[in-house]
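Encoded as structure tokens, the following chain is the form predicted on its own, with no partner shown.
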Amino acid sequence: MSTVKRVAVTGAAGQIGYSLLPMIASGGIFGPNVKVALQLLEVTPVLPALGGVRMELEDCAFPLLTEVTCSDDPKVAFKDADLCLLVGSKPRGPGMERKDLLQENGKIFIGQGRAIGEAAGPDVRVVVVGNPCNTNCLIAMHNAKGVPAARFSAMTRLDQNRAKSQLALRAGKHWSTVKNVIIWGNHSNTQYPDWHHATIDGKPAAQAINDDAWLQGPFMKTVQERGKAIIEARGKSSALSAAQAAVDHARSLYTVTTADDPAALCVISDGSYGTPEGIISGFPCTTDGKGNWQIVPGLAMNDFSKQKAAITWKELCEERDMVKDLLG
């Protein structure tokens, strides 16, 4: 066994956290030979419920799990953390505008960003899951003094997984045969799930499906609005699939990902593909297995792709402008 990896999880007693924690404890991120310590953060009123989650984790007797720490103090939860999964965020309430939601969550992610900067381990990586995750990530990144911007990423892996499954189902293939699906932009209903470089069982996706109208219409809409459809179906938001995507996202940082099937990561833009600089946007990325990523260069974008990507980039710029007073 290698040294213990310390994983901080916020909102740990919530729906996503309840599905996520056993995945981490059983080796879902670092593999079957790496022990993990869980450092769990919740708001004070939820600490009793979090204590129940800790009891269940203990009762599972995971071979890789060395300890479980519960706290309402970010500095305790993030202390010496190798990986921080920021899952907890405030959901939009009745009558709440998006700007109000961004401001309310901004206060949370300012504090968490500062605590990460002060307490986390020297090689920490931060994955933001709580929505609106792109801009929450931007806020935390700007407030985590001393932590390089490239250590932060937000999650569109759920959208990539959804897109792969929809393409596979349409083509009558297994989703493991779908490669190179790209998610551009924001984890919102403006996101652009791009199939133009995708393959299904080695064949270009557009050829395998042979239905441009479906790809440009129902496919995109299904991926963009899948979360809403799940809420309507089960009365609750995505939890299991979001937890799995968070594990997939984090695992991709610690394994090698190549350009023939890149990871969908939301990372700080350097202007690649015409994306406005300084926003947290979805890109196709390769990873080196050590927590580092690179945006895949040189992919062609046709006029349709440029148009759809521009819409989601515009939304991200608008969100950034709404929280500019929170960016440290």
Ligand code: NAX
The other form holds:
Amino acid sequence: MSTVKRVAVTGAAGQIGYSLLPMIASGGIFGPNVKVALQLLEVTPVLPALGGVRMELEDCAFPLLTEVTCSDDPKVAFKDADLCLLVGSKPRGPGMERKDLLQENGKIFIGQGRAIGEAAGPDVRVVVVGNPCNTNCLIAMHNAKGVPAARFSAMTRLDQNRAKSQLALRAGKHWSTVKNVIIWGNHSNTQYPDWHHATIDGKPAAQAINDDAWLQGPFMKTVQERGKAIIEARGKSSALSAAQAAVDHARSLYTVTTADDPAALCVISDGSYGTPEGIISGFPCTTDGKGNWQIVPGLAMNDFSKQKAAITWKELCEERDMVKDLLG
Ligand code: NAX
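The structure above corresponds to the form predicted on its own; please give the structure of the form predicted together with this ligand next.
Time for the whole complex; same chain goes first.
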């Protein structure tokens, strides 16, 4: 067993990468006692900038960081990787339809999926951050021959963190006291941030907030459209919070997560809760600390929840249909 965890990061010279890499190198995912090697992937024209990032990582002299490699070849970047964080993707260009965006990114995730199948370590886990992350994850999963589907997940942890903080701010409590917020469906503005099982400082969230109109309206809208609000305020999309969420997501795979505060993971649907089978959808998950997750069973969904979840599941099915030629 290797004592160094090999972490591949794509889009490593991008803005999320710039926040994410130091978090990984300081033990954010595997803890303070596990050494990490970073294997960074970028497109060829960006390799010089990535070289600058590598210099800065070296200049940090992180005690846990053993090695930084840079490449424009996915097979080199994913070689023997224990964890692949797929952050890089193509942003939506002017006049680009969602279908075009899905197809353009699809090509990237076919190649990266194949390379993971060929080169990654035998116990690899893959986390997709690059948007549209659910469907990019589906494409990578279908193209990674020999890698079980359960090794793949996409990120709605940022949405869960956002939902927890909004509930906490409204209730006048600290966000660490908010548990069991669920994000169903797609990481898009159709996502359904579900507070019905949440607690704030041990009290049901609906009671602590005592304002259903706010929960069903402004709360949901704020979480669904937070990304847009950040762009309007900052002139750039969220990066620091996205990096933190990626670290939280990955760390939750390698630590135990219980059903009283499940991790928000987008994973392959087995039909639980009426979710269409085979899409990568947000679910509440427990984890065993060894990289494995399970969808929390048996939660009640009222009519409001069923209706909101159906909207986002439908969008994921439409996305899947738009890329069905890319699913290996
Ligand atoms: P940037 O544009 O700053 O960086 C992306 C980097 O990816 C660039 O350096 C680019 O050269 C690289 N890249 C593009 N194609 C590549 C390929 N084939 N192989 C390797 N690298 C490649 O974007 P950034 O702000 O870092 O965001 C990265 C992705 O995260 C975007 O798709 C973004 O939409 C997505 N996000 C996902 C979130 C989520 O919750 N799932 C939230 C934050 C973020 O919006």
